[in-house]
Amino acid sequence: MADPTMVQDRMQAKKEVRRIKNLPTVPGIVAKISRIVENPETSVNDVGRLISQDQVLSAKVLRMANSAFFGMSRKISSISQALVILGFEVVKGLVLTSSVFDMIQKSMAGLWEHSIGCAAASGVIASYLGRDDAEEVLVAGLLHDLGKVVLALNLPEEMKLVRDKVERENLYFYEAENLLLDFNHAEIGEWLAEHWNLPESLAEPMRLHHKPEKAVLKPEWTSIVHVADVIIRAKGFGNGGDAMVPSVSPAAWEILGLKKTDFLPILELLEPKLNSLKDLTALN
């Protein structure tokens, strides 16, 4: 049952964020991108030239292009190498979420660290799986949980509170929000996308991550992310804004065609890239 305090103020907030028009997290820089890679004749170097005009931006993206997500034999020492060696979208991806989680306050370093891990865990599943889009679907797990973010930068008031009742009484986090505002961040992220123009392979996995079973365009990718946010919670890797470990959804064991013992290989592939991905944790 809803918290009577907060009944008469669900729809507002819920207009609150619909309002939102341009998230002070996202630079003029991710539009920009956008629209030049829909471009037929924009080049490498011309999305290139681009993003290493933010020398700052620039150095983030390649310090996650060489990190452990990808595992790359050799080392990537432009942006331009990046956009050849890890395609416009993943790029794209990667300068979106560095831009986003560096407005993230410091007591939620744990939500940057747990979205990190599930990016992690989503490109380990799907080379696992032997798919070849690997580093799209570790776009999707990196972005799943932006609904937070956009809870915690814009409706600050209501994040502690659902923080607060997710604590007190055990609860997990989107059990916590569907009772004190009627919707949860899986449902901004929906509304994320909508607005930013995310393609469809990115925006189902974060509408749907706790939900599989619902995904019609993209069911592998966001049960992938879906199972992904299940390892690395058990892990305690970061902290995605509860303590609950839920069990993985039927659906997605169906799905991915996984089986109980698939977890042991997937663990044991994915341990030592959570090992290398400690410094990420200072990108904030």
The other form holds:
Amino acid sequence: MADPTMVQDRMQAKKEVRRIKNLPTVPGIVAKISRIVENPETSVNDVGRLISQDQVLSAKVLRMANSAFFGMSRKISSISQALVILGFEVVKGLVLTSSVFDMIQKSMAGLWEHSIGCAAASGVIASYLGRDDAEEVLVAGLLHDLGKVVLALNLPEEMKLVRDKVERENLYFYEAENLLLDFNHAEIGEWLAEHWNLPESLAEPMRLHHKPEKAVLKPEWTSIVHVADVIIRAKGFGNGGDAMVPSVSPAAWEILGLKKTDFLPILELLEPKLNSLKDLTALN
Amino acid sequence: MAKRVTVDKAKPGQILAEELARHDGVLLAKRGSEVTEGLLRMLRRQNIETLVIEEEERRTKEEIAAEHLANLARLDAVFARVEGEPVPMALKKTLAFMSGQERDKSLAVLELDEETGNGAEGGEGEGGEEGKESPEGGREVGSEGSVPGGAQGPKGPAGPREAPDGDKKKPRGGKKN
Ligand SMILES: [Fe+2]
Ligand SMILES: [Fe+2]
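Switch from the form predicted alone, shown above, to the form predicted in complex with the partner chain and output its structure.
Expanding to the full complex; the earlier chain stays at the top.
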């Protein structure tokens, strides 16, 4: 069992998570967006203008909006247009992702690729199932492992211990976290989502993508992200900190109504997306 | 495999791996269509600088076969902890099948167990069994012999031993292809 000196107090960990506040602009722009949106007078153009003020950020957002993620037949050339076409929540998710891009890149080699891969797979599964919220599910996939970023940046020593243990004992990342820290990136993700005021529909997959059977608000979203996470590890695209393929939750499988023969068409849809997403691996 | 190239590097006869649209969104060429001189001229006129083409197959048969074996070995290694669980195993088989397809379409066979049906892929004749490819010697790679301390998995789901789609009697046509 874990060395008792390594066992962290949950409250302590929660406090550690609060330190995310001191990290780059992340919550800044996202918080601003949420604030101006509360005002009923705010128009799409206002939101567009706010985001466009940060040119570097908007360029990243537009690159993602025009990537294989969404397979748009028309080029999206402005933030306002993105807002109209993809919807507010999706653009906000892309803004969030773009503003934490550097953090994700820095935190862990391969995590960015794991994240965009899981996003693409989530989007593919959602469209394959004929859902009309595929873009939003995709964003949930993009953010699902954000807790790992916080762990890497705020608790680097613990992170190193976790990675060593994963490596040595062939564990899943969350198993090593649970053993060493008594909490895992899914819970950190939950705290983070709360702290950043992310919608519960995004917070739930962050919290429960390793136990999707617990999801209540949008069980389908969490189940899709769960299955996407399994698929993307199996593909070996990127690296979320552990190589082993985990079990597929029977509850998630059932909620989605998937059959084993669905893997082939899903993977065939995913393959070309992953190939063109290699463009996104350096988003600067 | 697809790759992005500049218009100058593109050659007639190559295949578009992604559709091409003008900056204002008007579609110029569909995915899968052939690059022509005319198309390249038009792209220059429209100031479109890059396009995504299917990469030509430059690998030899041996390289592809070796890559396929490496893929199978990797799959064995990363699926070691869910060996025997029906859904992950179906995923593994599907990935192995797709890898085999790259090597030789006529040999690749996808067999998922009875209720998920056929998948008897493209093989005209060929009696494709060989394509199932029990990974010769794949085992030694990666997994370091140890199925990791299964006992200590703390509260992780013990694994879906009962297939969720459990009832064995719906001989599905397998909607594939
Ligand atoms: Fe995770
Ligand atoms: Fe993940």
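Residue numbers count along the first chain shown, from 1. Nothing here was measured: the structure is a model prediction, and the numbers come from that model. Superpose the two forms; the largest set of C-alphas matching within 1.5 Å is the rigid core.
*Asks:* Once the core is superposed between these two forms, does N39 show a C-alpha displacement of at least 2 Å?
*Replies:* True for N39: a C-alpha shift of 2 Å or more.
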